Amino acid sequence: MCRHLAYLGPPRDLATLLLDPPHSLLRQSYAPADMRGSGTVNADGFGVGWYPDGVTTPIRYRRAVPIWTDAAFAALARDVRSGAVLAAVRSATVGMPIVDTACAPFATGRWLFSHNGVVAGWPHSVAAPAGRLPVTDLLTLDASTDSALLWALVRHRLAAGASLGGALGAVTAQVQACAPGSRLNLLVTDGTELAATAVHHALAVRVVDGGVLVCSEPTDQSPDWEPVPDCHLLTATPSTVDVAPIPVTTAEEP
């Protein structure tokens, strides 16, 4: 079912964000606390995207191995600092490929994206919205997975001028309408703001030291974590957090 995390705020090294906390993303990869009946570990790969200081195009590191086996990343994480990070550990849905390109974060231009969940009835349930995408978008998916298709749907709206929250909210509502029961925790950032949905899965947010941290599961026992209600959309910058219900749409909407 995957776990993901995003951070915006004063620069921190990747290890401080992803490896060191008592319930870090590293620990969530082998001992998650809230998988909600779908999988037991997140060992089918991981990925991290970050924005170097003054650069709007992110750098990514993705591998189809458990994060705890990658000594090279553990060393890299001590030296890389960023004020904008999106990371994920993966639990692949049965039948979907386990390859580097199937690991979040997905990226285009300045955007990074992750999906924690599963599309019910894949792939037939989402054939209609997929069919409304440009053919080249379908031919260039990173992988033949539900997450990669969700990114194509979100990216298409972003490229048309939608806001981060507007794109996530619209795609989440659209997929809920045509694939009821899907778990759709989506997360996207452009390095200056982020948006996330909580749909039939857990998500928490914490304002911390001049920044904001959004995670599938809290990374520590701080009382400052706030759960995001089900079927709600979170939008945030380093200094603001807003949570609102996801608008309702129909399966026929573009």
Contents of the next structure:
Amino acid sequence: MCRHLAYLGPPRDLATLLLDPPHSLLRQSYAPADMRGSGTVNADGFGVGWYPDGVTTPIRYRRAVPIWTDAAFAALARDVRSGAVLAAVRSATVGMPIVDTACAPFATGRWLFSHNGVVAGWPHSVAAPAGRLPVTDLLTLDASTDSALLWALVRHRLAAGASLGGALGAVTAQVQACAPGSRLNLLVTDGTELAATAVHHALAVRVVDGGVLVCSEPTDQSPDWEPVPDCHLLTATPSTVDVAPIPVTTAEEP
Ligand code: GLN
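Mind sharing the form predicted together with glutamine (GLN)? What's above is the form predicted on its own.
All chains and molecules follow, beginning with the one already shown.
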């Protein structure tokens, strides 16, 4: 399963966030600790989205190569600073394409999104909710993957006015109902707040010097990391963290 990370807080350079920690996202790409039997490495691509200071539309860098092979990214990561970052390394689910556009983060407007997991019974299990999306949303999916469809479902709710946490909670409930057994660790940010679900996969959160860090696996040995319990929704700003069970009554269509 892919690994993902989000940070909100005082500006930091991308290398400090993603490459330097002892169990960084870079290390999690080739030596993850908690894949729960799904894959062994996250070598099918990576992506990083960040918000430059004072800018509400994020910049993205996505490539379908192992993050450790991209010297250009390692170099730019030392010079790019941001107070809001979402990044992921990918282990493609069997049968899904290995292309730049299948790598998280997915993005529209001010939002960035990532999915760590798999939709059970893809694609037939989710044909019904997919069929209720606008046709153009389906025609413009980034890739023919479960994660890209999940982003279309989440984005549809965000565009209809749902909160970040409300959209993730609703989509996980909706997809679990038609595709039971799915692994649905979702992560979304708008650059000022973030929301993340833990649904049958690992997730941890840590408050750090004026900010918050959320990651599939703790990036270091600090005792400050808190595991997010299964079937829980985390919402956070740089100064607040809230973890609660995913509401079970939010699966209605927007
Ligand atoms: N199923 C998604 C993909 O193929 C995510 C994979 C994962 O979490 N390992 O991109």
